[in-house]
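As a starting point, one isolated chain is supplied in structure tokens, in the form predicted on its own.
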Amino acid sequence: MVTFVGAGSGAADLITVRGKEKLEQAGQVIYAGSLVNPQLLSYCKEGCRIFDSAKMTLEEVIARIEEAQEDGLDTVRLHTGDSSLYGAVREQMEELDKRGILYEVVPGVSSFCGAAASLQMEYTLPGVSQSVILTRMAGRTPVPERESLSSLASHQATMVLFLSAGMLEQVTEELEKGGYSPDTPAAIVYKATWPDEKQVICTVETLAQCAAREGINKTALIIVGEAVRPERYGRSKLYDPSFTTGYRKGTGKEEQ
């Protein structure tokens, strides 16, 4: 069996209950050691096979796993935040596939929810967006013309920016071309819950600016929209007096 486990958004102790059972019990780690916390593989017992997979091809961890199959040892794969982003997971479960290698999926916290945390922050303001656009800027890896950063900029909801860090002036330019002023709030969030995070308040303007200020051009996430400095913001419908719930009747006096 292989476990492909979200290790979490960087805190050893943001992984699941599940993932560390997971990791607990496991007689292979394949770990991405680019981004995995090396701290979470102080949880795996003693013994247990551990390779870096930031130096392995997709067919040299497949036959790492094919060699634990045989020798009767569980695998856990354990990727950066959650697997279903940018994980490259789909590649290997069909791997597996052809392979008839069993294998289950054990989600994580992604780094947009830990750096949303770390900043004290809600990506869904009543009044401001209540939508989140998680996406990328292309570069090696290209991005579907549909989902250029200037068309997706145009809906002008909160964006979440992974794997961007190092094309920030491009990143502003597709911004504002997309319709944000240049003083739409943003942030970068270096390793977020790491030991080693930084925050950076900014604007779109700001973005190349104030990375190259703190020395920032990987590993960070960039989120962009008024969300991230309102102004103002509505009330939550949910707690608000006047509004009636399946579990409370309301007043029908809105709150002004």
The other form holds:
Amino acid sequence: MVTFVGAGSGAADLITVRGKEKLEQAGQVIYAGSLVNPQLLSYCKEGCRIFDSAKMTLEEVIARIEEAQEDGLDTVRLHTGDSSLYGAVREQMEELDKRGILYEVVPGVSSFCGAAASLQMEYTLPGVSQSVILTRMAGRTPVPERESLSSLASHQATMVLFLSAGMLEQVTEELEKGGYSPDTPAAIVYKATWPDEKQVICTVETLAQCAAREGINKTALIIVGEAVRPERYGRSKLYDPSFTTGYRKGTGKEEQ
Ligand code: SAH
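Can you return the structure of this protein in the form predicted in complex with S-adenosyl-L-homocysteine rather than the form predicted on its own?
Okay, now the whole complex, with that chain kicking things off.
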């Protein structure tokens, strides 16, 4: 059995209770060493086989899993954040399917949630944006043309960019091409929820300059949109005294 576990965004205590239990029980752990907090490995039992996938290919990961299966050991495949985002998890599942190896998934706190917590922001503010676009700049991994940053930017929704901190001049260019004004608020969050986290509030125009000043070029998220620094936003309907919900009868008079 293989369990894909989301390690959370950084701080070791942000793994889920279920994920921690899986780590405690595992006979083998293959962790994404480039971004997973190594403190999490202290939950592993003695004798647990531990491998860092940063130095391995897909084939090597699968070979280690097969060996462990033959020895009767369960594997935890520990991915950063949540494994459903840029986790290269589907290709592993397919290889396991071919070999008849069972697997399950334990979700994790994605870095985009960790970053919102660090910034104390709400991505979906009434009257500002009710959508969050999670995407990336094309890099060595291409992005389909219909999802180009400039076309997604035309929605003016809140955007969170993964894997793009090393390309901020192009990010600004694409965002502006898509219609964001240069002074749209933006944030750079480096290593959200890690002890050495850094965050910078800037604008679409000053992204590259601010990142260079702070020495940030990787392990960061770029967050763009009015929701970063809203001038004004609407109150929620759910907690508005005038509003009746399935749980509460409202006064019918709108609060200003
Ligand atoms: N599955 C992960 C994302 C993996 S892709 C998740 O759910 O968060 C790797 C990219 O995620 C990094 O290049 C960076 O853009 C982002 N990232 C991961 N952890 C981060 C953190 N703690 N703070 C900021 N960005 C992070």
